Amino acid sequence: MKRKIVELKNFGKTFGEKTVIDNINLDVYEGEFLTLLGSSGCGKTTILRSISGLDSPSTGTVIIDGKDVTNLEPMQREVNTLFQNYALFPLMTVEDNIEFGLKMKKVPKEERQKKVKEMLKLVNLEGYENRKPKELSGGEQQRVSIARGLINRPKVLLLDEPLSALDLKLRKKMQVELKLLQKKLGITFIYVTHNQDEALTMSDRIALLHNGKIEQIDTPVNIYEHPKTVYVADFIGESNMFDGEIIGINGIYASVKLALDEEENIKVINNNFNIGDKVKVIVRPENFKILKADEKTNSIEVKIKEYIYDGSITNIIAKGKNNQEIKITVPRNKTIVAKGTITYIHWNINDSIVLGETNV
């Protein structure tokens, strides 16, 4: 098992009356892509600023490489913190501004230049050294604000939505390298983003965070395709939630009745569900079939309302037989069904995730 290399334990925040975070414990592993998501005011800054030292915790204790650093300064700590305003110091170069960490812990200067040169190489800023922050890209100072980050070499990189300030398609170009880069130099990170596909593309692990709590914490593909709770699934991704009830057990299968279609029962798999438990099935739009006949066991009777191109797939909005919306995607080179259609959709027992009222 990897080393742990932050570990907070009993960890709790309050601000006056207010908890912002109720007791965690939370273990981030040496070499791992760690982020904290979710929606704003849910504690993950406070996470991270009492990880760095900006902030101390009310209760608990943060850990770092198996040392107690509760209380102890920024500067005493062996970690770096990138945030989303890049503070880099506006008079100076680029290359002063990377080896300004290595300048204040009086590293040689000889050897300031040499760490300088490959970090400017690693963040392909190469012949950008006597520039001033005015003088580069958004993409240009986030990556000045990498190099200065990573050139002490810190046991863990924190990441406060450092790519929220660049438009869609160089932040996309920027989740990629900055992945790659941290799988290259092998330093922990942790990052912060309320934004879904950040932490689905980039993460080894995610962990949820909700009033105070971490609702789960998982890898990617756990938390999109087996989210423990309904509000995992409705945070990640898009989601059709329908309400039922489990009608009938027939081994490692339920039926369930569904609110949406009382006509209709589906076919769940069993999950130690008993007669009469109160259920949510939940679907992912991209795991719909458009039929054109009930053909099939779990499909249900739909009309098509509306459909949203959006390059390479098409988004159709569709409403049940109780007028609730469900959504459906499709391929953009799918044939659509018109608008106005009554129809049927179909999607496999297997990508059903079924929850009870426990995990709501």
Given for the second form:
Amino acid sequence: MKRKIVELKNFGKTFGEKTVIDNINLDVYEGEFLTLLGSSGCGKTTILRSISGLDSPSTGTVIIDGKDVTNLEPMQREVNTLFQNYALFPLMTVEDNIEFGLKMKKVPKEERQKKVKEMLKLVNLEGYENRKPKELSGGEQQRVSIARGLINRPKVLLLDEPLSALDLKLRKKMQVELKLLQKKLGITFIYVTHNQDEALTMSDRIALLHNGKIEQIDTPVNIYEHPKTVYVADFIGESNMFDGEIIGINGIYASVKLALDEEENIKVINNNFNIGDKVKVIVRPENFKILKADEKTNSIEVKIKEYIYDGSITNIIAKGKNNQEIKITVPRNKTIVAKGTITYIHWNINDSIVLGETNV
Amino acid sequence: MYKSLFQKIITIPIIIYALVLIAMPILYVLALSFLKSDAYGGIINEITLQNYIDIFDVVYLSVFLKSFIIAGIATFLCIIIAYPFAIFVSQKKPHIQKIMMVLVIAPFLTNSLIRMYGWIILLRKEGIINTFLQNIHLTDHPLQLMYNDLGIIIGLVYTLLPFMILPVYSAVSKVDKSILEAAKDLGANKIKTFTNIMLPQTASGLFNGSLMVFIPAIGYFFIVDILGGGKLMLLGNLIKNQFLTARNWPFGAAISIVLIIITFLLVKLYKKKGGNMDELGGF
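Next, report the structure of the form predicted in complex with the partner chain; the form predicted alone has already been given.
Zooming out: every chain and molecule, the one shown earlier first.
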């Protein structure tokens, strides 16, 4: 069993009348990369600020490394934060910025200088000691803020959308660097973002927040392939959602009639369903296979509307019988059938996600 | 082309204004300071440096010194009051901030001379403050709150405080909140956050405010006349007296020129120290 490094117990936060976080429990394990994912205003930054001590929760407790820190000042907590806009001290040099945390801890000068050198090496900024933040590019400022946040060797590093100000290419590069850095140092990272790609790429676990609650907390693979609620399925990645009704049970499988075309040939995994249950069948765009002819199970009739070329993949917009838009993704530029043709698409039973009413 | 011509035309009144109402009077004062005066207040067209030599009399030097000390104290008190106030205001909601800053500027709507007479009602022996202090038995005899240095300082601080508050508030409200949070997060307590982060970042606002308080504080003769009771002589009323009472215009002009030079040097020194004059409009 891994050791818990941060625990939130019955944690809640209200601003005036508005409940931002509603009584959540969250355990973060030592050395893991946990991402708090959610749309803006879902309270993910509030959680982060309560762990760092810059805000305090309205209810519940915050425990860091077994110690209740709910009422402690930020300076008494062994966590550090990477801010969204880097928040570098504008009048100080790179060296002074990085050194700041050690200075506050009254670490002797020689040790400070040694550690600053190590940090500069770690983030590849050797030779930048005497520059001011405004003389650095966005990516370099980011590195300084990483070095500054890590120099105290915090038990947990809190990252508040640290890459959102960078351009796409640099962001991708920093994602990998941050992940490698985290594994190398073994420090627990709690990362806040609204960007699902970032969350999927970097995290060991993702906590998806919605309406002040944790909708699902799981590994990226499970979040993507086995979402527990419709919201999760919809939020993470592209998905096609079909309304349906259970019309037959056959052991581990169940038959579904889709509202889309009244076909009765759809099979899904039986999730303790009863006949007559309303369900949602969710299929990711990349799990469709375009067929020349109808197949007996798990296929629906569609009309191809549009091809959108996107380099390594091609996105296809199609329409079902009841005019529902269906997104299909195929590798590279595979235009199997002409635009406007009516064709069939098929998916494997195990590639569909089926959620009952209780998961809505 | 049309636009640049238009731009030239609309700047002409400003150039005329600057030349006629600012540059020419100063040049006139400069010229005057090298001339002689006769015993009856007239001016003799004879070039001399005597006016400048006369300034180095102990009597006048002590007026300079005293003026700088009083202006320095007033500036210091303005900082002490304005800085916490600016931080307090900057933490309020934006619309409250606006209201509070309007209130800071509001006294300018009344003539400052009239406001000085208002202070007499407050500060004199039978005034509101003394009556109050005696009523609550904090003192059994009236305190001398005016017709002395204290009165002058009260008047200067009161009049010039907005000139300190405005640039300091502007500097304080520009400090990014997340930078202060970063300092806290890295283990700085309140005092260290203030001395390491807040103070260096607002230094330029403090210097701007100090210049805008210190320089007028040297020259505000009417405050010295009213609240000093005419018993005290500072640079502002020394110059005024030379022009209006002693009728020695050239000597008054020489003192004025020295004051202008000192002011200029202060600004230069400030700029050399890396100060930013933007908020004062430049040069």
